[in-house]
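Only one chain is included here, represented as structure tokens and corresponding to the form predicted on its own.
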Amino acid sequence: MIKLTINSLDVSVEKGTTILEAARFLGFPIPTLCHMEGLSSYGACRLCVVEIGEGPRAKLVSSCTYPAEEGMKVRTASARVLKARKMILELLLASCPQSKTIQDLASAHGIRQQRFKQEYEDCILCGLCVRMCQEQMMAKAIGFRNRGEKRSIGTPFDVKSDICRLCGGCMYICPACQLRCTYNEPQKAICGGCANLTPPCVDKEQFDDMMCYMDPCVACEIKKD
């Protein structure tokens, strides 16, 4: 066994646990959108990142990929995590707006605005269809392609895949398809409403034209008062 310290709590865990999986067994929330039990570890989303060590070395790593080491001091949620959190989710907004994943994770890290313009709604690059495809429907029809900025999924040269099932699993578990929010006005899209947190500082003149299917909804809620 294993013995670290998690948020000043001292645990035993096996070898091989990730972080991330010692942290969630202890009931210590981490955020992912790349993770997900069953599939492989891949650390393309960065939100999972906590803090190791003490003072001028500490740093930061992705949990879901770093394994627990002896004597090990690791930090889930101090003020270096969470603004590293809120900078990658602002980022993540400005590719993917209109993903009410990627909105509601806004709002529960305390974002009510995006500082970035929004360039595109784009795929996040997180590598879970990829993965599904791989290693539970054992198909390999997706993967990813090129690399730096032009790096995308899809099937080899844009070709139909003959391997292809048409499963839906690469829809299902990706987070800019699962759910989607067409309200994505900068200023006004992370209400905080479907995520049934404290009910956010809305106009009722806002939601004239967009009314959530999300049940229940604080700023839906709001407009029929």
Given for the second form:
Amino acid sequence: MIKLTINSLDVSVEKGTTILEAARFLGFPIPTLCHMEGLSSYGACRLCVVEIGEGPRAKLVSSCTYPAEEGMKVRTASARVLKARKMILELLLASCPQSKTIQDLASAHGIRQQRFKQEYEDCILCGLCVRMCQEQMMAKAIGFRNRGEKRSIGTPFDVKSDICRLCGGCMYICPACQLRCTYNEPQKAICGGCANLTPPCVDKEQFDDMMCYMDPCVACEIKKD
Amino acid sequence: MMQQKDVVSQKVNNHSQDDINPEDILKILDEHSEGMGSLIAVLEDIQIKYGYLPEKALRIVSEKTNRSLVDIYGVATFYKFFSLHPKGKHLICACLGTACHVRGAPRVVAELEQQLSIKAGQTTEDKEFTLETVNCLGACALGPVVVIDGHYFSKVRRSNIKQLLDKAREGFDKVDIGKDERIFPIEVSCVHCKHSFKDEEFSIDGYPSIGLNAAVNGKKGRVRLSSLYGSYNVSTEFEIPQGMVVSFTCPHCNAEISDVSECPDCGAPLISMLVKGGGAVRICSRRGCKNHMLDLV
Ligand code: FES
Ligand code: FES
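The structure above corresponds to the form predicted on its own; please provide the structure of the form predicted together with the partner chain.
Now the complete complex, all chains and molecules, led by this one.
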């Protein structure tokens, strides 16, 4: 067993446990994006940063990949952590402003405005789909290609893979291709509807074809009554 | 030496998708049967053989090694050394690193692109040139640097480019001598009798040549090598087919001038000669193999 303190609470965990698992065991919330139970940790999004160590040697690490160590002191919500997390979210939002998952995370972290140029990428390279395909579907039909700014996910040679069984696992798990409902708001807005329980469909005029992923949906609940 | 190897490897291409022999790929795979760790080595050999990585070859590798194609494709696209498209006969690498950039490399690249009518990263239609850009070749003080077929050109300006391309078409091995600082004359002598091999009567590249007695397949005769270190010009009294291993003897003491070591490239014995001023030079005894090394003391 390894003893460590998380936010000054002592906890002992088994060897090999990650900081994320230990913190969740104690009930400290750490937001994650590229981590999913049942898939190996990959550490791509850095959203799960926590601060370890003390004084000038304190550093930020991604908790989903960092194994707990004896005597470690972890802070999951220090000012530095929150600042870093916010910045990461803002950057993710800039690359994928249309993603519902990222929009929700951003508004939940109090981001009210987008400062960066929006790129409308369709991928944040979190690698969830690659791991899904390989580890759960045992297929390995898609993977990372190229390097640096040309890095992308797809099939070899960009042709339909003969291994792919069209299971759709990659789409199911993708945080970037769940589109947010933009309604008639400007693209640059941060919806925040889910975080502050003001979905756009409640007080704005009826918009029938809106896709909504909220479960349970506040607007629908209100309308029912 | 790396440089020479590059040149050789870039010249052996122009295969099209279809003439890939699965046997060849299997042979390469056999040579690297150490298991999972050898993927890069396998790809390297395929690239050297064909000048690029043909799709069919990658599929064969994936099938035979039980590795998923996407992993292999990922590795092949990750490293800049590998190319999935056939490359031209001549490879032009223009540096766009910071230092070269501020010294006008973008203009040089634009000019190259215009003269070849391709974009960086592409190959001309006639498969003569491939233009690539790199981010620093480590020769920043000489920038803008352009490397053509392993030959470095420093302080390249827009006005030089036409000339460089023409030279590249002709081949550099003929031209450079005399202007290139890496090529310099040496005087060598026999390891056994210490007599000089200098042949005053016969000059190559404007310098007295190195005269040796040679024998291949029972035929004997005089072979004269250029005394310029780095020049491959030779003159032979009789026909020596490419790829033949020649045995050399000293014209003074008739002792065989061979070395215990083997050529790291082709495995033929190396011959060694003493260099005036100290040290020894070793060259490969196979006709056409350009391996040589100079050990100075
Ligand atoms: S969840 Fe840890 S890095 Fe993405
Ligand atoms: S920047 Fe061109 S050689 Fe360094």
